[in-house]
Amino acid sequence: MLSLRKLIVAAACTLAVSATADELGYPEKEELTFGFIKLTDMAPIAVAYENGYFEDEGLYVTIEAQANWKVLLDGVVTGRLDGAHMLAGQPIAATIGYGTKANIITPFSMDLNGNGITVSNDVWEKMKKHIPKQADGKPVHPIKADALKPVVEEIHAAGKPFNMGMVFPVSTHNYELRYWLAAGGLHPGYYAPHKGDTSGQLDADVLLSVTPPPQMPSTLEAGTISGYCVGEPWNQQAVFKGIGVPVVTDYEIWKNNPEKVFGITEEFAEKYPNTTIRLVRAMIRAAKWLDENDNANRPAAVKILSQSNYVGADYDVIANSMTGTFEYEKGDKRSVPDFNVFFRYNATFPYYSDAIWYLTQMRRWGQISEDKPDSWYKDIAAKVYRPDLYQKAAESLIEEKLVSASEFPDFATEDGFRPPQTHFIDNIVYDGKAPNAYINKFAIGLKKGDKL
């Protein structure tokens, strides 16, 4: 039985509802339940709601945050969430069975960029002496891993391990960290599923493990990890505990790279096909609202955000990034007006391309174990990524003027894949029509023909 608040509200937003209903259809399912973790660019969802935007399509939800990324996918998987804020690698590894098998898609990519990677204090103070300075004394950035390696190396030659923490193994954070070592010629480790090895530490410089987003300064702190890749606001929250240093962010390792996504099961698109164009058509709505008149709303945002029930933290520590500047070591705050993007540079199309490149990943550290030949990357991605949704929810948002046609790509000629990408830090291109090529421009990393 519906609650009388929710009972006000469709009494309120029935006409909207009907507006759209015939073209459309009405949502099959009105009651949902979305699950999070506790980050910034979980904010589409947070703003769907507050915003009123999942109500103007006769959706009733409930948010419910979620202890990790783990427990997330059972409750997708389960039924217990009818969707969720994942991570992207999350329904690419459930589809092709790396640790659950699952059948999850994406209609919705929720950001780009919006992590960071942060040292401790004593590993900064280490890593300086390597990093060239600005003429006002501030290091020059973007900063590599060459500036890491020699640190690493001492550490060895102590005879004891360096670990970083990630927030898990098919986690954007990951293949980011991963990224980032390896382009400083650091090995981050290999899996070897066929050998029952997931551990992602075989032949590793860097020992990578396990934590959960809120958890990683509190395990800084302690000492147990020296430094870790997150999303925000858990690198800000390094530098006002005066506890890390963020060293560098993914806009750095990868310029305006694809971050999370909305997971659904594919028996949920299509048991209630209403109900999901109707989510996404709220999603996106949110993602513009975040986005437009040059991040104006984004204060509001984060003041969403500071709540208890969304991320929780103090307001000025999600603001620091949230709203357009980054700050690295104490008092050294720069503006990267990109650092979250929810809805520029078609942020939340599904591209076949961003699937790939985490596959190209799985299978350069050996999550995937066997070459694949290249149509079995974009066969994949089209099962995972569904722009054919997206585009249906985009498509009646501009016939009813709430969006531009401009604001999307042109569906008349979309092929799901970006134009080759330059902007890495490594300045290697990656052409996701191509995946086995790319695989092979790097040093370390499995090649074709590689099986440990």
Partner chain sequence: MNALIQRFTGAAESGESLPLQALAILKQVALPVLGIAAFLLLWGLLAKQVDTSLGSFPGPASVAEQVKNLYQEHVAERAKADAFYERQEKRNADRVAKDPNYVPKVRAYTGKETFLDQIGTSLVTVMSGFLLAASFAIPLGIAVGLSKPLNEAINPIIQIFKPVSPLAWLPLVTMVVSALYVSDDPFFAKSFVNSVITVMLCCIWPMVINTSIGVSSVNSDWVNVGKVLRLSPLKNIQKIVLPASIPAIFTGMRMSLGIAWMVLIAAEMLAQNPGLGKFIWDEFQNGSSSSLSRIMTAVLVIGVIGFLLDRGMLMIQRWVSWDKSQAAR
The other form holds:
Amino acid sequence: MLSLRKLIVAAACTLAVSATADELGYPEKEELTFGFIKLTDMAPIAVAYENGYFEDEGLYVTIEAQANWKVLLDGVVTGRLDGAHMLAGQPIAATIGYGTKANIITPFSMDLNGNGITVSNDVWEKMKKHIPKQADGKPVHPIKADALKPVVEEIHAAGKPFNMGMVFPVSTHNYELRYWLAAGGLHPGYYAPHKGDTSGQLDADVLLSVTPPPQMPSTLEAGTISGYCVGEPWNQQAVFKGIGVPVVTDYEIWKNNPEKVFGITEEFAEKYPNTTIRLVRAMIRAAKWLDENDNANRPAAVKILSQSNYVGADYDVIANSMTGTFEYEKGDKRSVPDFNVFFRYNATFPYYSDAIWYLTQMRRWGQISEDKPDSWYKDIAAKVYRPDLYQKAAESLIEEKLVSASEFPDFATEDGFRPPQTHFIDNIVYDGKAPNAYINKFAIGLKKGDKL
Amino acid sequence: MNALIQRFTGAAESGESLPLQALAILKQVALPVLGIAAFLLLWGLLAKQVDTSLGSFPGPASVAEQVKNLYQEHVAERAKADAFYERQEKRNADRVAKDPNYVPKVRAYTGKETFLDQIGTSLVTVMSGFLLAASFAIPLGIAVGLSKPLNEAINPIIQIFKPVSPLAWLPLVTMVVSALYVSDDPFFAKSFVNSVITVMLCCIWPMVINTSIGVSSVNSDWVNVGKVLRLSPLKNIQKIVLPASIPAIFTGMRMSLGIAWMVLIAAEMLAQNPGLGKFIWDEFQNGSSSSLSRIMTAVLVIGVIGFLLDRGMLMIQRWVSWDKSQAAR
Amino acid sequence: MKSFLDISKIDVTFPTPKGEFTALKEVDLQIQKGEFVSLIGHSGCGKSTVLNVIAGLVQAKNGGVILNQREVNEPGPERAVVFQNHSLLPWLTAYQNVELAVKQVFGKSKSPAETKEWIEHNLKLVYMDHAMQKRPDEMSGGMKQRIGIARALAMQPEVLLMDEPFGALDALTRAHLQDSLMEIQDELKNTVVMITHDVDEAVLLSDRIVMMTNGPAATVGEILDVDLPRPRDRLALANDPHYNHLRSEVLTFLYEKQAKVQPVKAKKKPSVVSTNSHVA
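Show the same protein again, this time as the form predicted together with the partner chain rather than the form predicted on its own.
The next block holds the full complex; its first chain is the one shown before.
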């Protein structure tokens, strides 16, 4: 009698579990540690934590600030971190073995845009002369590196080098800064890893070096560099501190460019499939919340980010860019509603074409020292970017009616390539399906067949 | 306090007049107070003169405010932690209801470490590193002190490693720990192990050196007492060498603890290991308008804790050591 | 006749940067059981070295020491030493200092109660039973030296070696301790070798006084029999002509003859004065 009752209870339980957990089981690993660098674009992680989205998935997440991108990447590779806010180039570079070799994958893209290029007050004063003015006397945007070129030439004539900072050799910032400089006729220098030269300063007009994001303002203040490309709030911080002037945002260099990604090891995704899907679910919800109702939640998000354990900068500094404005020269505050995009325009979907763009830039500047066929670009992109994982997470959220299908690409037809993109500062069109042809379009940079 | 009472009663016995005693007490209390007051005043005045890109240098008032803020943050975080555990309990209960085979596990709060937590973390880390170092250094020091050949063999190594900065060790320690300390569910966090080992490597040397000097310079009469009594080597160490070297050992331990505390803060800063060093680094990176005053608060707290650690060691020394004159300072 | 303690022709050298330094040369001395012998000489003459050789703390280059038919080659409790600077262990109380010695010497052969009784007995012997729980730094120099003597006595040594035991004490304290020592000696009849540089002390306490020549290569100069009857009283002896004669003998040696190294030549026939002397 008793055993029969037990049996019934057990059966009922199995039924109940399978009803919810059939498509998505409980997480295999529940206690997770995620790393981040103090930048506003880590917001999806902070929001997923603070709004309880991680806990809703049964994930107990500890979020830890990391000293720099190298420490962060090593943390993920060694397993000290389960996942992290990463530069889009990091998983790609790790997979092709540029720098630390590791199989890092990206099931979730964290945001679009969000970076800026800032120059010191000195440089700005000299640049200003070469920038056309609007009717109201303010400079015409976007400001091109053409205006910086005479300044660099002047400094070179005085026998001094012109130094700028970026955050990591494979960072978005490095490629954006290079793109902007090269579009203005300034050579940012080649890498020659096959010869052991990873300084990226061969043939350079502008010498680029690595500085961790939060140290950018103080390094600029110290005079070690004359400008930098970095994410927020470190451009706005320069304005608040009165030590530099942001001249251009990456939105203006390449409209809606992919920026940070969430990186985990391939091993992690294989060992903990449910955990992987669940953490992507939590972050999709966080990203959606960040962009909801025309950025209505942004002030609340800024409040979270200004906590000392996240970004920790003053509310006002973070709010400047996060709430859709950007202050260039002090007082020259302009509306840039899409400065930080976390969800709109399928910002979180890991497009192969985004990965391929980074690969083209790695090839352009010599980090990839040899020609590769177009198929290689596609293969690498497919190895690193995992829209399949994203799709599972999104579909389960759609099923639970936490999000609607219209907010995502049409998974039935999506091939992972955005249509050819036109909004670059130099008007060159990018088609992810033809990377070699794209590389050949640039005046400055390695082309097919070039070898250093 | 004892000294004060003694002075008081002593004065009464010797028939000193009351105003004289009052003056003595006043001197003992008033001078340090005066010194601190003058420092605060000077600090307050000078701080305003220094203008950084994060505003003027924090004065005593802004530090006092941050002390209050940091405490309030601590209280708020505790409240969040309570809510976290409540939610977790509920979630576990729900899951058990659905899946009776599930054994619920209570996970520690995943929120940020408050300033007070970080003080605690640093203290635990420094004491662990220090005690670990002592457990190696004192036996090694005794061995080195007793054996001339061993001393001559080991001394060059000690002399070479002694001046090495923690920052130089840290990358090696980090790599070695991640290579050797592999466990799915480690009892100690890797960052903790890194900090502890770095602290140990830096604070082991003064203890080895002082212990060996103490042991090798034991009063020859006492050594002869041991010989005449034909004490076995072990008993000789236990009954003569060790007690005789206690003052020297403690001198080394106090030096080591001071070094350990300094090293730990640097290691935490560099390796981003939890603790006060990380607190300072994070605040520096945050670059908010309150960052400098928070860092200044941490600086003062580090100083006070360093002072208390030294006093604590002194008290233990007074309690343990027979040589009261050495422990007076 | 075999003596109880036989120091036969010992040479002691110490290595120095300038080569070997010969501290003692052919020191030869026979001591009978129960005899109280003083070694006197100017500082640096090697008196302490002789004592250390007997104690086993210093090894002789040539010659050797035989105590009770056994050769001495390492320190041991049967040759207890009272050091010049008391050498009490400062982290132990008076009781514990004696206890360390007693437990080491008698080990399991005494029950805890017996051990305790024996320690207290020895402390009583030196009139220190009231200060048993005091630590050395709470005691005066004289008290510390008394404890040092108690510790040595408690080992029940075959020979008691005293290295200028009262040298660091003031005159009054020294007199007290000398009296105590005589009293104890009357009772226990220990064999004692004492180093001193105090002529009165030597004459008052000893059965024989061994006068050492000056170093380097110090050796036994003369040996003086002190045939004063016991118990001796320092006040009575002060006016005793024989006492004064013995005293002046020592003084003459020290201040007139000490410059030259002289061969061993006994002033009188080296016979045993002590009434209770037997070869064991």
